[in-house]
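Quick heads-up: it's one chain on its own, the form predicted alone, in structure tokens.
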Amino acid sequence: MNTVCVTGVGLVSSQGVGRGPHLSAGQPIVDSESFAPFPIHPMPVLDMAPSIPRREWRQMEPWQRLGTYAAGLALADADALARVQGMHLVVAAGGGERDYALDEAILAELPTIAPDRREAWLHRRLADGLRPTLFLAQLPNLLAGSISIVHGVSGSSRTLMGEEGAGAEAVRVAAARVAAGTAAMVLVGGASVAGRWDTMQIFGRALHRGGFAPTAERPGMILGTQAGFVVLESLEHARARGVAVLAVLRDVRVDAGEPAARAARLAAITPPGPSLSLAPHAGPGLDGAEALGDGLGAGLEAAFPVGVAVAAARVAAGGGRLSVQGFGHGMAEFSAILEAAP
């Protein structure tokens, strides 16, 4: 089996862009007003437009732009922009965003339409009012498609859905392919934008309300805008092309089951030693661990790729061996080990 290593990291969160702002726990940056009563960790100020062609930009929602941007950061960090031909892609993604203006217009007009005409009228209204990607229900694999188009990644592509567990499974699948030798290089990650009213509606009961509270002290999530992508390749492949190895990735584990046994399952898959916790709210695994959610918020599909990217950046900066562990707000427990290359 090949030794799997991280050679590129693309990170975006409320803390900033790239490895530097994520090398230590930063002060939480929280917007408690825009989506009150739900606080969020907002998107940082950044100009993504120069990195994405205008034609593609118009077809994307913010989460797609953010993911495509972060993927480009990871490719550049791995010195792999010229090696995307045949590179494989694994993405964790959620559902698409709503066109709020069209939603409001339809709801206002609907009572004036005769009941027997509403189905045909609604279909025509959506077809006329939505751009093609939204009419296709903003398919989750459009993020993978955008990354392929913008950055030229032309190998196989796989998209996984399922909130936090999807991000963990995406990394597990990508690492397994490199370890088995079925892929020389894999770009893997996810993105999530917190500032969406439709997300607030979907997760409302699972969200924290009011001002900021540390992860260990809140029963609900504070969503955080974040994206994390990493380039994975074998240690032998990385050394053959003369690129720096940021960290070795070992023992990616994903589990799931009934909530009552969560603590036991997480304990069984979490290795000893220094740890970064991806817990979205109070729960197991927080004792003695740094809660990434304090500074970054809950990232849903992006949470685990972001955690792996942060850990790799810290190992590369001399931080020693780190594990990343946590659980989903609904299901899934996950962990991985990042350590310096031998």
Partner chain sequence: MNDPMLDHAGRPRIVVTGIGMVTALGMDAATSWAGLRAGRSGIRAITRFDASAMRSRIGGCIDLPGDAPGRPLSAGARVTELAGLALAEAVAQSGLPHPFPGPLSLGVPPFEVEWPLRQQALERAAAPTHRSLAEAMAEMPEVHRQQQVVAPLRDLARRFGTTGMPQAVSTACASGASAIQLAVEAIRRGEADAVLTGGAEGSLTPETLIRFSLLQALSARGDPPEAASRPFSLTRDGFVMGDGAAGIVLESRAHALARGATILGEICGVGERADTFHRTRSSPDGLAISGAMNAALADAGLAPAAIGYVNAHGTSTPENDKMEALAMHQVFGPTCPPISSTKSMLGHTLSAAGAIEAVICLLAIRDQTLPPTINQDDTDPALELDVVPNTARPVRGLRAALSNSFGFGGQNVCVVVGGA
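Please show me the structure of the same protein in the form predicted together with its partner chain, now that we have looked at it in the form predicted alone.
The text that comes after this line covers the one chain and nothing more.
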């Protein structure tokens, strides 16, 4: 089995862009107004447009742009922009985003339409009002498609859906393929935009309300805009092409099962030693760990790739060994170890 290492990291969060702003726990940056009653950790000030051709930009929604941008950061960080042909891609994504103005216009008018005519009226309104390319900006696998188109990644492309557990499973599958020698290089990650009413409608019941509160003190999530991509390759492959190894990635573990036993499942896969917790809200594994969510918020599909990217950046800066561990707000428990290269 190959030793799997991280050679590039692409990170975006409310704390900033790249490895630097993520090397220590920063002060939380929270917007409690724009989506009240739900606070968010917002998108940082960032001009992504120069990195994405205009023609592609127009066909994406913000979460796809954010992910495509972060994927590019990881490729550049790994000095791999010229190695994209044949590179494999695994993405965790949730998709969605709607034409909010169109929806609200329909919602306002709908009650004025006679009940027996509403269904046909609604369908006609949608057919007349929806922008054709919006569909492509909503499909989860089109983040991977956009990365292939913008950056030329052309080996394989797989997208896993399903909140936090999908992000962990994406990294697990990517690392397993490098370990088994069936993929030389894999780009893996995810992106999530916090300020979206469609996700707040789905997750509203699981969201914290009001102002900021630390992870350990809130039963609900504060969503955070996050994107994390990492380039994985074998230690041998990285050394052969003369690129710096940021960290070795070991023991990516993902589990799921009955909610009552989740603390036990998480404990069973959590290694001893210093760790970053990816807990989206109060729950197991926070004692003695740094809660990454305090500064970054909850990142859904992006949470685990972001955690791996942050831990790799910190190991690259300070050496040693750091684990990431946590759980999804709905299901899944996950962990991984990042350590300095031998």
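Only the largest set of C-alpha atoms that superpose within 1.5 Å between the two forms is called the rigid core. Keep in mind it's a predicted model, so treat the numbers as computed, not measured. Positions refer to the first chain, counted from 1.
> For Ile113, is the C-alpha shift between the two forms 2 Å or more after core superposition?
Indeed, Ile113 is displaced by 2 Å or more.
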